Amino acid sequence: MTFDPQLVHVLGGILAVLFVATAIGQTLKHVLQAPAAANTVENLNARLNAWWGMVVIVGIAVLTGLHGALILFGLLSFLALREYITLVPTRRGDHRALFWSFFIVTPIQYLLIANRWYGLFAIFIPVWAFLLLPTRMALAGDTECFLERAAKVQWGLMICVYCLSCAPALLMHSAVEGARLLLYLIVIDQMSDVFQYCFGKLLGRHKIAPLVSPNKTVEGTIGGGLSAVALGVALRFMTPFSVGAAAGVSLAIVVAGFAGGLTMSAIKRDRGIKDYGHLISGHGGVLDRVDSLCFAAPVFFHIVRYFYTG
């Protein structure tokens, strides 16, 4: 158990936090009488229920150290990579590649992680696992739409699994102040989500790309996008950066994490479905909820990396 002061006090703020949100929603749901105001309501008491087991689930995660985080991440790569390939057509010839991609390949990439063993960790998926899964579907012998489902298949692995490997490997050098920076990725990038969807609603005009994702809007992205900065400014104590790196380093995860969910909306609009699915009542799959994770989560580790730990 990783008993940190500064984790304790950031993790009751947020769960304070929580409590007056929830206060407010049920306040507006006996008030508001209006159809369009109560399904909006009822959306946001929705999100803010599952927020609650959300946040439970990822502070014991952070609270527990490197091997709390890893079995948190490594289930939601399961599940994530799950959702994804449901979405892609496979045919018999994929069967062995999927199996080693999720049975062997995931555990692997967490393995690594646990004995902090940076070197092939870095490489594993992106190397190793590009060559081998295309190779074992030759071998079935399958050549319809080879290239195309090799692809989806290596696609899956980078999103669903390495990058977001990325999150828990940011304890394989300090368990304490690894556990911070997870904890400040996470709370910037899906307060990020939040303020960007709040803004959009009450300020948003201008759609960005509203045949991929609808909700999205200039206002909304640069109001949200502020706002987390402000707050990775706020939650600098947390770690080693300056407030003007802060501000940077929070940034760039803004902006990755505003290209994860693009991207992923992206292929569910080519797939025609509105979730990836429906465990996270208000929030649809496990993808829908760690699109923007997904990008970010490289882009902070390879910062922290790079720049602070040497």
Second form
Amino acid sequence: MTFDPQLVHVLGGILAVLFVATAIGQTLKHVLQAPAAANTVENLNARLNAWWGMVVIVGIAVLTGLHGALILFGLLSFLALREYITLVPTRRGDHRALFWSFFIVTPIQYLLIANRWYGLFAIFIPVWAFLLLPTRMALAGDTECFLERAAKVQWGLMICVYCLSCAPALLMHSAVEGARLLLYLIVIDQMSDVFQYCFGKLLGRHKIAPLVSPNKTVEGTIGGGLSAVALGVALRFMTPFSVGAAAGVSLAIVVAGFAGGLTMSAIKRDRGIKDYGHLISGHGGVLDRVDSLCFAAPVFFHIVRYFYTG
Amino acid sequence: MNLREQVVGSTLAGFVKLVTGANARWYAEPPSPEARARVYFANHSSHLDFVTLWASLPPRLRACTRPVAAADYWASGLRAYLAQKVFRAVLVDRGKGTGKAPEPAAPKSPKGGHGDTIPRLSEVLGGGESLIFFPEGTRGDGQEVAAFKSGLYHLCATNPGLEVVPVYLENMNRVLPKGEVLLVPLMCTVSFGEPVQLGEAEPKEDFLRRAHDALCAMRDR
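For the form predicted together with the partner chain instead of the form predicted alone, what are the coordinates?
To see the whole picture, the full complex is given below, headed by that same chain.
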């Protein structure tokens, strides 16, 4: 088995960056002893440790092609949906519809990608699950808050399963180019979060939406976003994009990712919690980590599909 | 317990932890295994309750903790194997009749307990093993914690100095509610609180209310 050399190079570069970041994190731990700074550094180091695990998992997934990517994102969807449904109040009458969401709708969505059946992949959750699940809930006979309950389950499936499944769906058309595009999407999306975090910590003054996401600042978002666009242009050798197109596509990923983070935060605030889960040390749950990807993946997928595949 | 039952037990504990993502929170120090036997008492809304609580205990405590389970449900077939061999449940008769009919929430039974139940449980505690106990007596809908039956009080009155630990199980009714056979893998939390003890000459109603409050306090934390 030979691996795509481009993927290997980019993954090697990511590991090198992570190595340098870890060295800096460990140095800061010894240099900064003040309690306020120590907390930030401790959180930074916890995040870096988790990054090592996440990079290894993503690396294996993109190197093993369509099936590796499907297994990874299928699991991510499952875990994200679980965090989402745990948080959203449901009633006894939703039980069977929830069972179907986890064990029938989610696997079918990923099996459709495995079979490269684009037509059904694109409408399965928005049409078929959309009609089927409320029917199952109506059959259960509980009408209390029916519309809210049906809407909440459908929204969770759209975000956690449909939107997230657009990431591995990049490999439907071409496994090699698709894997590069998938890694490109993940790197720009996640580095945009990292850059925004760094710029926000260093320069952040003006809060964008203090009630929704107190850590998002104008300075952090613009500085981090522009850095991510620059990275997107620098990495365009992985993609079919020209310089201008790479900048435009990266900007779309950054903006969609920002919208995802903000929207998913609004739900957390409404439910009165800080994180969706506790699976990834320093990051919260899976949904906290992939919130921006949930919005960026479908945007990126459809841009690529419309402009770059026949 | 032989090797096969240990493997089945650890596998089940792992499976339940995977399904429920059971996140144990200790609001008091977890007892050392050398500590004396205790009773973990919890709210009851699902058949998975005692397995989840059991799986949330550190393995060394798990080995010396036995659930108190209803004889009518756990008496035959695979359930009997699991209850008797794997979890080493102490099977008790939970009421007159088959347990199918809903029992009154707080029976005013003058004797309390059913025949030899309390002596048998006391014997297990005397042997140094802890118990998992559901003082509501039956599964609820997961919304409210029903009033306790008197079993917990009689257990404490018979075993002076016994520590009973409130354990609130959250979301179990959403994973496997009463009357369901299909699991929905939501995340659950198991919150262990500060132990409660029966005060000297404390009336039964006061003690049961105090224990009930301690359990509800874990829910609201």
